[in-house]
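Only one chain is shown below, in structure tokens, and it's the form predicted alone.
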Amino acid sequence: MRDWIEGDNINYDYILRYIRETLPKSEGLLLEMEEYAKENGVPISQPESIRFLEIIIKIANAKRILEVGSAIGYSAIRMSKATGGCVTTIELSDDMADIAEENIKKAGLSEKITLIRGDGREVIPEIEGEFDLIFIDAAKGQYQEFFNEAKRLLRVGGILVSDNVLFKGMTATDELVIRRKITIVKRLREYLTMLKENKDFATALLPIGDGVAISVKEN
């Protein structure tokens, strides 16, 4: 029988906590971070999801980043520190991006990191020049939305994270699937067959956090 660590991992607790005592620790301000989201359930990237991304952008040297989905800055912050690149960041809520600016202020980034307001449906359209990666992570079931204005802006041989696309393992089985889900998990589907068909994209579907595709523009 499957045992849960958390209720957003798809992974069988005691590999998790295997996984987790190989990371490096967090402090100071990421940690405080961490806490914060625990404690007011702020939805941030897990710790194995977010070192994963981070290797990628060290692997990719990737410079120019833009990412979907700020929510409290964790991930713009801990993207940027990856290389000393720039990150464009978008946040819907106005409450998130406060708290989003102040952490990185605090941070010391606010010269590398932007952070823009806004639907990402109706930001990113507005947004010019290309990026190295884009990591897409914010409501599920505009993921395909958000592809669709994002991936002019992607330079060939880029790289493409979408986060969460296995939304508890019910993307994966109608067992899991929660009546008030079926929309978002649809749409997840749907996203993840366009991926794979997509014949200008490369990806793999890896199980790691909630799960991750990574996808490489090759065309």
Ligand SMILES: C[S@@+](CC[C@H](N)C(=O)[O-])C[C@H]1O[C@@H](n2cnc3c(N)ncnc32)[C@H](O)[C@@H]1O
Second form
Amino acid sequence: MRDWIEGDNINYDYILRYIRETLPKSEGLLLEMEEYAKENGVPISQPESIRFLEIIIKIANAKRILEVGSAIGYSAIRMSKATGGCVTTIELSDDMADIAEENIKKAGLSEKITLIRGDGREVIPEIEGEFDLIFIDAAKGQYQEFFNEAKRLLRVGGILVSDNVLFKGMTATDELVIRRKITIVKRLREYLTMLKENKDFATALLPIGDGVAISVKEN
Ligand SMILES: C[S@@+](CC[C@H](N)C(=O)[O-])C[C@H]1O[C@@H](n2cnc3c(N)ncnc32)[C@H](O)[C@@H]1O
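Show the other one: the form predicted together with the ligand, since we just had the form predicted alone.
Every chain and every other molecule in the complex is listed next, the one we just looked at coming first.
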């Protein structure tokens, strides 16, 4: 039987298993949230992706973070804890947002994490201020729209992290593309091409988790 998180794996299983053995073990609330996600099919970030994000946040000492796609609040809590920074996180589903709010409260982070309910495409234009890091982890077919609205909020030198951009390898090769995902794959490819050609951003694409694009705003 496949491991719950390995369904999205784009790397060799033995490499992934080894990498996961090197990660710090979760405990307490975070472990409970991981178990909840597994039991209920909530797609929280893969362990190596969220670890990568925490390290980036620590290196950059990012204290003002914007996230599109909170789900149950797992990555928002981990990102806030990485440097003790503030996270504004947006969630479309009311059911997810209810659970996220409860988890944020349990984590004692209600002062640090602000959850905004709604569609990122409508909510982001209303947000003011400046962010050190933006994490896009919501509907994959909408990344371009999130980016269009969010880029003005990122400070020059700030970091954009886009998760799941290799989408089980489908973005990289037509051989893996399943019919009902064609539109999403097309949009992800267009999104990555836009990032590659964008003169204001420098981007690296990494085969971590389900594929992570990390970009820095240069102008
Ligand atoms: C992959 S999950 C987020 C996982 C979370 N970042 C984590 O790692 O713990 C994606 C979430 O984005 C939400 N979502 C989808 N489209 C959205 C949109 N347009 N605006 C805001 N949230 C959206 C979904 O309801 C879902 O909960």
